[in-house]
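Below you'll find only one chain, the form predicted on its own, shown as structure tokens.
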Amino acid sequence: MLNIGLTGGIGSGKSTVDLFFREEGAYIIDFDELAHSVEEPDRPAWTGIVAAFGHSILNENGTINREKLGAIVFSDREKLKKLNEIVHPAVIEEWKRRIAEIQKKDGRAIVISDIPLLFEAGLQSLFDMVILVHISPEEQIRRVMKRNSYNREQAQNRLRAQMPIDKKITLADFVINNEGTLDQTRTIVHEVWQRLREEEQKKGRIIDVPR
């Protein structure tokens, strides 16, 4: 099995790249989806978040209002750090469980885990390789403003909460430029996928010699 981390800045189009990798045959684990799962009412992460940020961040049905919570943490680095300290351990445990399920099902799987804050959280050591989905910072701002109906200041606050995307380039094994057309991105994904298959085959041929 090949274990790949995929990251990028906000608005970079990771979900689109995930879709293209899924079409190629990858197993996709979305850390945002895992975070939603561990933040469901009365689960440990939910309890910790409510204790730290109060009941005012809850919807009427008890679920966390992510817009309200985001408005708090993305304007205060210490509060964002506190949120990550609550959520990340629970997410990692759920991720490990899903990895184990995939490995049991398919020992030659290529698993791609979509993690927005992979480098910020120092998770590189969990993966065989890391893929970065890259667009320019200005394009990030434009896309986030359009997607979330944010003003420029709100979009910039979201970017400031992450490591600048250009600094991530040297930390990644593969960089996918996602500023072109969908067909161009799909072509790049296909080329990277061929490289990943080669790496998985090499890894599959490694034989542990007893010592």
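Residue numbers count along the first chain shown, from 1. Basically, rigid core = biggest C-alpha set you can superpose within 1.5 Å across the two forms. Everything quoted here is computed from the prediction, not taken from an experiment. What changes on going to the form predicted together with adenosine-5'-diphosphate (ADP):
Once the rigid core is used as the reference frame, the Cα position of E101 differs between the two forms by less than 2 Å. A movement of the C-alpha atom of L69 reaching 2 angstroms or beyond is seen between the two forms when the two forms are aligned on their rigid core. Interdomain rotation between the two forms (smaller rigid part relative to larger, C-alpha based, rounded to whole degrees) is 22°.
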Second form
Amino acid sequence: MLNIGLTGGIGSGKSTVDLFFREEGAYIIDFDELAHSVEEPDRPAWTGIVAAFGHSILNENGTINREKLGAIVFSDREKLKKLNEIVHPAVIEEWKRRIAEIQKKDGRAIVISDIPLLFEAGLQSLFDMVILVHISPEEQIRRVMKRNSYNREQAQNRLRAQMPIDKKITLADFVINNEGTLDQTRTIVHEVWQRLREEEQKKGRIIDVPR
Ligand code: ADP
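Same protein, different state: after the form predicted on its own, show the form predicted together with adenosine-5'-diphosphate (ADP).
Then the entire complex follows, led off by the chain already shown.
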């Protein structure tokens, strides 16, 4: 098994690249989706959040009202920290559970975990390698404006909340340039996939004395 982290700035094309890796045969774990799943009623993070913030942040059906919770934590750093302390360990536990499940099914799997803030959260040590999806900050702003119907200022604010993408380049093992067409990116993903397969095959290989 090869355990790969995939990251990039907002709008750099992580979801798009995930899709191309899935076509190649990768198993994809999406951390945003994991975070949502551990916050479902009676799951570990849900229980912790209700204990810390009270029942008033719940919808009538018992799910967490994200707008209410957001309004509380985004105006108070301490509360945001508290929320992260509840959610992050639950997400990592759930991730480990899913990795174990895949390992059981397919010992030669290449698993790609899509984590928007992988470097900001210092999660590199969970992975054999990290892939960065890269586009220039100017193109990031253009794509986020288009995708989210944001104005320039809203897009710029989202970018500013993250580590600059050029700093992320220095921390990654592979950088996928997603500035070109989708077909070009698909070709790059195919190339990276070949290298990942080679890496996976090297794992556990014994280097013996030359005869
Ligand atoms: P992320 O998951 O990193 O936030 P997405 O994969 O959602 O980014 O891509 C951001 C936006 O840019 C989406 O609307 C997507 O369709 C578009 N996009 C992604 N890659 C390309 C590309 N190579 N050329 C043009 N648009 C792209």
